[in-house]
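What follows is a single chain, given as structure tokens, in the form predicted on its own.
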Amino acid sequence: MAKSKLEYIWLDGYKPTQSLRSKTKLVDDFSGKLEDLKDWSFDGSSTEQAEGGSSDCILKPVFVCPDPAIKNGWLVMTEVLNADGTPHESNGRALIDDKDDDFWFGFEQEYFIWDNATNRPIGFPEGGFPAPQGPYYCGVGGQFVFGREIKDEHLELCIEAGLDIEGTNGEVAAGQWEFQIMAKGAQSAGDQIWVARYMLERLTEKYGLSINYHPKPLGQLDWNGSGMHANFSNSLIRTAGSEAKIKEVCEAFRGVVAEHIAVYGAYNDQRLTGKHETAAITDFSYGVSDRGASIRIPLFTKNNGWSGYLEDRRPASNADPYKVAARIIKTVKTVK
């Protein structure tokens, strides 16, 4: 009888942004099925979720795919919640109404591959700097990429694992990646993205590496900083036929701006100042094609006949797609 090694995935209560933690469950003959799940709790006190006193914290799975890097493994996203059963205070997801299937959402996660003995991005000479960014988005040979063979076996895992991987490409600054989950359903696509970065993370301890997903983590320099960039459309907007339509969606966002940046990442202030291609974060834009806006209006949707999806510029590459989901949402849905 094989032994099934079910690696149970879970957000910590660590502010002002949540960690991965994972421990692995061994089970007979795993049918891959979510239904044949058990709930699993963990010590709460060590993860800055409960008190010694009363620290069982319960794990409920909710997503589950196979593990590629793991002999009869499955990787199985799971929901905190307090001994009671309801959903503990560091439980996004449970912001996120599950009827919400007909919202879909594509977030297109950066983040910067990190050496931890120089504490700068690979490809920065230590006591210096490379040449100036521009030339490594997108970019080929050796002298422009560094940690392609780590992006491309991350791709390859996500895709074995079954995930809604559409891409991924080198980004504005050296040792800056990007991928792009999609899914149809923002439950569904909060859990791809942090089980796709829980392989990235994981993937890295084996090259003595890490993964940074600081909004801005070389400072106010002339450097970009990391964003989780939120495409998103429900049936509204995927057939609006209207330039107005999708502009009064647009304007949904205007009033609302303080409650979307309390939930778009920590220290996002250090990336939306009005420069690199961001819009400042106590402003408020939108435009056609516009990279410097809030909230972009593809061209596809306006050559699209003004139907299809809008993307949100705001959120950081360390924000929960969870909450950024949800709060999306809340606001789209004032707009009948």
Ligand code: ADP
The other form holds:
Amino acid sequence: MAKSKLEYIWLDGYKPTQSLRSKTKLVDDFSGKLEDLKDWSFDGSSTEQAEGGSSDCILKPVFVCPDPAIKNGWLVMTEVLNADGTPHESNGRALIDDKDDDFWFGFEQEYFIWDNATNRPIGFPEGGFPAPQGPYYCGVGGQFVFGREIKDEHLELCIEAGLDIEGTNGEVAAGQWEFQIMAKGAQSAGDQIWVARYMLERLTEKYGLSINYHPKPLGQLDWNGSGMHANFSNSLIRTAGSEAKIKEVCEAFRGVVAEHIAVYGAYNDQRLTGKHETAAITDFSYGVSDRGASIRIPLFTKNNGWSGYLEDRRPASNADPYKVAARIIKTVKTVK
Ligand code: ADP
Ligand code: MN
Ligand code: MN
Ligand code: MN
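The form predicted together with the named molecule, contrasted with the form predicted on its own above:
All chains and molecules follow, beginning with the one already shown.
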């Protein structure tokens, strides 16, 4: 008999940005199957999810994978329910209809590795700045690359956990990185992004570092912010077959800019200025291969007979992928 360590992970109720929380439950010889996991509870009054008088909230397991960093460990993504079993208002996953498996989402998660001692990205000298942006994006060499071993360690963890991670790259700013995860099914894409974020944040603890998901952590200097581009498709987009159909999908987003921006992350106005390969937050535009647009029609989609996927470039790195996906699904579904 072995003790299995189940790490129950959830999102707290903090505004405007929710954070990860987790606690460990020990059981004997866990089978590895989701259906064998029990609901658990926690003190919602400590996470801005309940009042002190009746503070129990429920953790309902929704996704499980091995925890490669812990012997006999498992990572259990959960959603938060109220005591009566209804979804808690902080529960973005509940906004996604579980029958929406026709939607595929590929999220590009950007982030800064942050030095807690200097309160700046790693690679930034204390009190100063490294060389200006230019050589860092996909850069090679110790003068441009900061934190590759952490990025690679995280990649291994994602692979060993069985996540659908597709790639990683060094980003435009020093100390800034990206990973991409794609899943067939919006809930699964959200689950996997959150578990990947969890492993990344936990990994940096042992180095005295942290992950900064602020969309513009260095302010209005000439340093890029971080996004979480949402690449998406459903059968309609994957088989559209005409420029008109693809553009009809893009047009569906025009009238609901505010609704989308509302769930695309806090402080995103600092990032979506219209500079640095972003559209301005109040504008709406789309175009083939256009990285200055709100929605990019990838060249692949055009060359693939106007069939494939689209990229919403507006979501920020601190957005909740569940809420982003739910909103995109709602808009795309208006197109028949
Ligand atoms: P970029 O050129 O914008 O940096 P990336 O290669 O980083 O592009 O990310 C592209 C993402 O698009 C990947 O996560 C990929 O899985 C995703 N993707 C590709 N095809 C589809 C599709 N049909 N539906 C949804 N997402 C897709
Ligand atoms: Mn990318
Ligand atoms: Mn990127
Ligand atoms: Mn992109």
